[in-house]
Amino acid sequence: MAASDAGQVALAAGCKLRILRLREGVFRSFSPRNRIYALSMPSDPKVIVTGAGVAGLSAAVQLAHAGVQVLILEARERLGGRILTRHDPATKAAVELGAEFIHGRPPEIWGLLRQHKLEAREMVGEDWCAGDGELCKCDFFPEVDEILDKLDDRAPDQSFLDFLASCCPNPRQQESKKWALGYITGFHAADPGLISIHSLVKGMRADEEIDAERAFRIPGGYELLVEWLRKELLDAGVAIQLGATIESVTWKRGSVEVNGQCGTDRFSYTAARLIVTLPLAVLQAPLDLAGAVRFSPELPAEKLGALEKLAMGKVIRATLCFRERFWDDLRARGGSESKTLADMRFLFSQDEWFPTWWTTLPEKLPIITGWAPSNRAQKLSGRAEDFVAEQAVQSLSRLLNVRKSEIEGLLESVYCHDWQSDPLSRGAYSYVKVGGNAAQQQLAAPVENSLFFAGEATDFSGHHGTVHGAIASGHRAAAEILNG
């Protein structure tokens, strides 16, 4: 079926309202109230992009300005990808179930924040640390600090635990090891066992260029970003076509043919080139598993051996909606401390389910988030909600030493999202295997002028895991494609 026909076709049947062409309000969800109106497929797309995560959407977007005309085919019948927000009835606060923070001062973000007259706020606040028991102010960050400081790119590499394991002997060292592996654990959503200690440096020096240490929250959530990034495309023409689940993609030099279903209905569209912003792990996954993509002929040797030195971090996050802040009025129990929780920014722990906490500050909102990472997501991924937002509020019991009975009375609702089981991600962002070095350069390599990659795992600047990374990743497969 030519391509032209195929979006007549579902323009006619089931999925005449997943091609689509927003014009006013902002997105949420896709419904006649929302006032969605049919666009025309192009009869010949010069660029097809798969995925309307923000690095599809920037990808298409500096495509469009350029007069490229585009197609973006999303399997979700939302966009956003691996960004989700939701909004709590109760407190009308932005609740993220994907990404939340903008880490330091990204220009991939902040230029979009100048030009819709928009600041993010700073989180600032106090930082916490409970164990045994007792609450008390954070004082390992100077000791944590002094291990990773040891990380060294010009040694051989080596996963941080081996790395973590020959660093330090000094046995009063042991407290602060546990530290920085809950910090590896928790930041980068990795197996300290297989994250490689050169990307980790690597990381560490990108992040200082933008203060990454500093992290901010847009006002309203992340799903501003896709809307602002929505408005640019519709003014500039592009289709997109929601609940398109791809299933294969031919390609040979100066062409490539994506078929795939929409509901009840097969579509095939041709094009000469494709941008792939496929989650590392639905690249990764087998050909029998749902939301895998089978690239007929196989993707080249250098391509699938880049995907075997990545890997897709875990986690569960769950947000805890309540009445009030029950921790304002909190003390720390034991030692001289005397302050209350009020300002409490973070609250670390090494709780064997939900050992990250933060809060809303600098907005006093009713809300705290914990965070599972790792082989603690690994325990919750596929566990029902209920299970979930049992151990989220056991977990919020012990660190606080408030019974578990009063935190349930005061609760009004918790958010949550299985991004392990969801197929069309199945992760939270990507971290690089030992030996990995070059991986992710050669996963974001071109293939024939014919298949151009982009997504936060293809970030080869030392950003892979962000949102910004994934826009610059967008930026740079569009550049290719003009360049080329």
Ligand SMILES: Cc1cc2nc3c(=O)[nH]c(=O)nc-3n(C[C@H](O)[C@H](O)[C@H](O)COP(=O)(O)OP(=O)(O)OC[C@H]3O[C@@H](n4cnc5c(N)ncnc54)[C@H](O)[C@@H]3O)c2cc1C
The other form holds:
Amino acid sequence: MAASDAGQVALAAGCKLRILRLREGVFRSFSPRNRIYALSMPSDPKVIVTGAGVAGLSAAVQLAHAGVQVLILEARERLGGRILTRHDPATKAAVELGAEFIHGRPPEIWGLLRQHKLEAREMVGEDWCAGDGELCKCDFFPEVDEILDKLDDRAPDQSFLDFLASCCPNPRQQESKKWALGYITGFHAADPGLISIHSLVKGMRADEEIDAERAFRIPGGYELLVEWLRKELLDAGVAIQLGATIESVTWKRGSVEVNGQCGTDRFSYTAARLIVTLPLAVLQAPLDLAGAVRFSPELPAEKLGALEKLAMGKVIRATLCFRERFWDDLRARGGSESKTLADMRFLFSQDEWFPTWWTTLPEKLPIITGWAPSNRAQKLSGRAEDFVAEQAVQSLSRLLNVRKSEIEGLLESVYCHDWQSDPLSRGAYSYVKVGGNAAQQQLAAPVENSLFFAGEATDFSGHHGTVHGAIASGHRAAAEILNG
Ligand SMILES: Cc1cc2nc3c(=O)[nH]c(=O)nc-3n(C[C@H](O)[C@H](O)[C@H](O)COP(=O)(O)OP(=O)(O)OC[C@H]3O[C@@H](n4cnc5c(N)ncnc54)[C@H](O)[C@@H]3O)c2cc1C
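Other form of same protein, the form predicted in complex with the ligand, not the form predicted alone:
Below is the entire complex, every chain and molecule, led by the chain shown above.
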């Protein structure tokens, strides 16, 4: 169990009392937010939803609005899954440990924002680059675009690394190739030797449709979105059981039985249908690992094949909160820039640990976040938080040319979560391996009108790996049940 969830698990004794029936006034609430304890369960749920991330919550909302009785089973002691917002006591800022940005203007999120009369704030500012001890404004974007424009989904599929090896022999492009590699590795959290260029083309087309190069944040944090979904479930009278780790699913046409462990108690629920929203790497996990789920009979061969063609990306992000924004006064040393970093939005580099950083702009808070993707995340995963923090501070010191001791002197707190070591996610978000372009659709396909699949990895429109893709997948799975 990951460190940040462990404390809550200790509170989880007495499973029968930890069933949430989200109808206010009927059941007692012990917690203002997620943990509402209830005294009874729906006797006959028509649909069970496994996982209370945004995919499961969105599916449940849609089904409940259509009058279907739903039970959500969630292993964690909280809702939201890979959305996890903390609040830094010193700055009062919302600090995200999972998803942070709304990529562009996806209707799944902007619809909710409109409904709740909230505007997301766009992250505007300057993009700086660091390398060879120098800082300067980034000028690599047009050249990286030139390389990415060569990605072609009519040619045979190949990995991004293979594509780079043959796409651009011009020695002038060597530096741009490094930035392109950093971009694909960073944004997709992917192993460049595995990720499919066909999937990248599909993703870029999907991104264009929603203006995804723009990044927005929800003031107050992404958890507000989870909270809005929780309230909708509350109004619709949906039951949620937290701390309920599913271990096995026995299924046949028209019925499912879900068994698992909740605190010291075993549970067993039956329903006509099940929506599985477990993260890709949980579905891929060998059965002897925590969180893994045994399906009896085994999932169809096509679905098992699909699981092999998808991979879970890795990320460690570290958010450093300082007493002051010391970079506001920094100028490029040895470079030609006369400006300071006061308007810095992103800082890009090829640092060996944390190559990408971003600030809280447009809010000028003394907070900066480092992003260690793919093989860098692999090296950091499983290590103590102090080690991660140490590497993050060292990276920042190298990139900004500021003494490490100076940075440490101003540092108030560090926030991170190891999603790879967390048995309920086993990674950050999914990507498609070479030759796997049908895999997401195969993973999403219902089985025998009993098993339905949602979650970011089942999005097959190019929006996998995102919050809006996860929400859309929940809506799709609910519609499959309602229209079935
Ligand atoms: C570090 C990081 C940064 C990210 N940044 C962004 C971003 O900026 N923008 C963006 O759009 N997306 C981002 N994402 C991706 C986004 O968070 C996910 O795509 C999305 O939240 C996934 O939602 P989901 O419902 O599919 O899965 P999850 O949120 O993972 O929900 C699945 C649920 O299943 C539960 N579960 C697992 N195993 C079991 C079991 N055996 N029994 C019962 N329950 C179980 C889990 O606890 C979890 O709550 C980021 C992700 C990470 C990790």
